[in-house]
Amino acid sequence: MNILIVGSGAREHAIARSLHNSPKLKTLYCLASNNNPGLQNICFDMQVADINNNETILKYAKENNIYLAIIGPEGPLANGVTDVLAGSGIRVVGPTKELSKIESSKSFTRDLLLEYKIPASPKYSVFDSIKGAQGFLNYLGNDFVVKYDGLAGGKGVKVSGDHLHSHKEALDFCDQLIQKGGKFVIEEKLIGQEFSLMSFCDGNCLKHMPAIQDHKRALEGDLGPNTGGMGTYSDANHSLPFLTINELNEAQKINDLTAAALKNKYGYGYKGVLYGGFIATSQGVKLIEYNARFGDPEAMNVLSLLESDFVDICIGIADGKLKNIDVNFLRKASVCKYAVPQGYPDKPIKGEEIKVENIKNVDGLFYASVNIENDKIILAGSRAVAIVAVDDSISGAEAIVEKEISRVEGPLFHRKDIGKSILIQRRIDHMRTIR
């Protein structure tokens, strides 16, 4: 069985490792955007190519008799790579172009939830010009968010109080988005604690993964610019210390209802990972946004905890037979931290060597934006390597990760506070004040 992974970050390294650990007879292939050494070591063949070119991916898949393809990043999904591969009889884990609008269009998702009466959205309005934007901002007051209605690599969202400090700044940002030729969404800013809930989905059946909390801010204490994610943690009960059972159930139900809404609207089901970015508020759980694939770093947490055969799960998704697959995760906690280049995210150092020889548990090491050049690991300009540990408690996993990530050498930094008891207690206290 030949399996293709599209993408080359730590998420794809985690996907490849989970596939590799399956006892099934298989050969792994990868189309990548950088020479990720972790993927090179696992895959029979890895090629650096334009992963946003559908024809390039299809040609490679046909040449290598690919049975199953797993799409890592959002770009190829939004470009319709699933439609192209499935059209040639290749099984795919990843939704069609039409259904991946759940990520590639913020307005699509908000309107879908409204149409199907899924009560998970804040107040919002969609604009394709500046007309009416001032009036809606006046209606919302000081608590607002402005979102580009498309993929922007995590840089298309600005929040009042954090990035925008007046209606004038908000309108200036709206103007910039109009110049890009895109629509934008203005919505109510939600107050609470954010968390991720990803679900395997085969078009009918959903199997939910453990809840995860990501840390977007670059610096300790949740300060500094937003990033792709500096690290994540999950708890042994598959919930989070600040969540109630009801809140976790609400998030799972929203994923269930959204998958059903997509099937009802388009006549066929969503196949892949449905990733809800949620926030627990005083008014219950609300959806911030959907992603149409595994999160990064969240993938490293859940796949490190996965007990079931990942190849079976992927085929179950692609063939619409997920209900027949037992999907089980270790009842343990996990912590993931990223080491990132100095200057990240705004002006990251590139081209410098890093060293990982002192890492004790290489199974907890995931390579991201690095290249292998002359047998040296070289920074490629974004998050460099992730370290994951699994333990009976969050604090136990955090201590292991902190020790390991401090052994990575090079011009890097990481957030020491992710998974620390003091930061988690702050989350618990915050939810107590708003419930």
Given for the second form:
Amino acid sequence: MNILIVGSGAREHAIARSLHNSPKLKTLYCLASNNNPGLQNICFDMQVADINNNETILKYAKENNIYLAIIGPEGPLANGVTDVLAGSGIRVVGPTKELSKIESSKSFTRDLLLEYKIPASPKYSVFDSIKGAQGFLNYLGNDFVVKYDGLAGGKGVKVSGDHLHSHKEALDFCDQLIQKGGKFVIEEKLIGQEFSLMSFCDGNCLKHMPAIQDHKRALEGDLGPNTGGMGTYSDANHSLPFLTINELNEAQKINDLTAAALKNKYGYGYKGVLYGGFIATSQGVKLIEYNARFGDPEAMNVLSLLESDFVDICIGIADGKLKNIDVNFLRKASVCKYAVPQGYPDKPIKGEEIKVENIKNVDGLFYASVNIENDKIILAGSRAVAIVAVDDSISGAEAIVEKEISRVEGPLFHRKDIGKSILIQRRIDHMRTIR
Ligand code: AMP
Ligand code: GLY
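Output the structure of the form predicted together with adenosine monophosphate; the preceding block shows the form predicted alone.
Shown next: the complete complex, the earlier chain at its head.
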């Protein structure tokens, strides 16, 4: 069985390792954007190519008799690589172009929830010109968010109080988005604690993964610019210390209802990972955004906890037979932290060597934006390596990660506070004050 992984970050390294760990007989292939040494070790063949070119992916898949393809990042999904591969009879974990709009269009998702009466959206309005924007901002007052209605690599969202300090600044940003030729969404700013809840989805059946909290800000104390995610944790009960069981159930239900809404609207189901970015508020759980793929770093947490056979799960998703497949996760906590280049995300150091030979547990090391060049690991400009630990408690896992990450050498930094009790207590206290 030949399996293709598209993408080459730590998420894809985690995907490849979980496939590799399955006892099923298989050969792994990868189409990559960088020469990730982790993927290179595991995969029988790996090519650096333009993963946003569907034809390149199809040609490679056909040449290598691919049985199943797993699409890591959002770009190829939004380009419709699933439609192209499935059109040639290849099984795919990842939704079609049409259903990937759940991530690639903010207005699509908000309108879907409205149409199917899924009560998880803040107040919102969609604009294709500046007309009406001032009026809607007046209606929202001081708590507003402006979002570009497309993929923007985490740079398309600006939040009042954080990035925008007046209606004028908001309208200027709206103008910029219009100039880019885009639509935009203005919505109410929600107050609460964010968490990720990902579900495996085969078009009909959903199997939920443990809830995770990501940390988007670059610096300790949730300060500094937004990033792809600096680190994540999950708890042994598969919920989070600041969430009630009802809140977790609400998030699971929203994923269930959204998958059902997509099936009803389009006549076929969503196959892949449905990733809800949620926020627990005083008014219950609301949806911040959907992603059409595994989260990064969330994938490293859940796949490190996965006890069941990941090859079976992937085939179950693609064949619509997930119902009969075991999906079990260890009842343990997990912590993942990224070591990132100094200057990340605005001006990351590139081209310098890092060293990981002092790492004790290589199973907890995932390579991301690094290249292997003449046997040296060279920074490629984004998050470099992720370190993961699984333990009985979050604080136990955090302590292991800290020890390991301090053994990575190079011009790097990471957030020491992620997973520490003091930060988690702040989340719990915050929820107590707003509930
Ligand atoms: P998104 O790309 O939609 O995930 O937005 C990026 C970040 O902006 C989220 O992780 C939130 O921190 C913040 N954000 C987006 N929408 C809202 C909202 N309606 N209320 C509060 N924060 C938001
Ligand atoms: N952890 C954020 C993302 O994967 O988009």
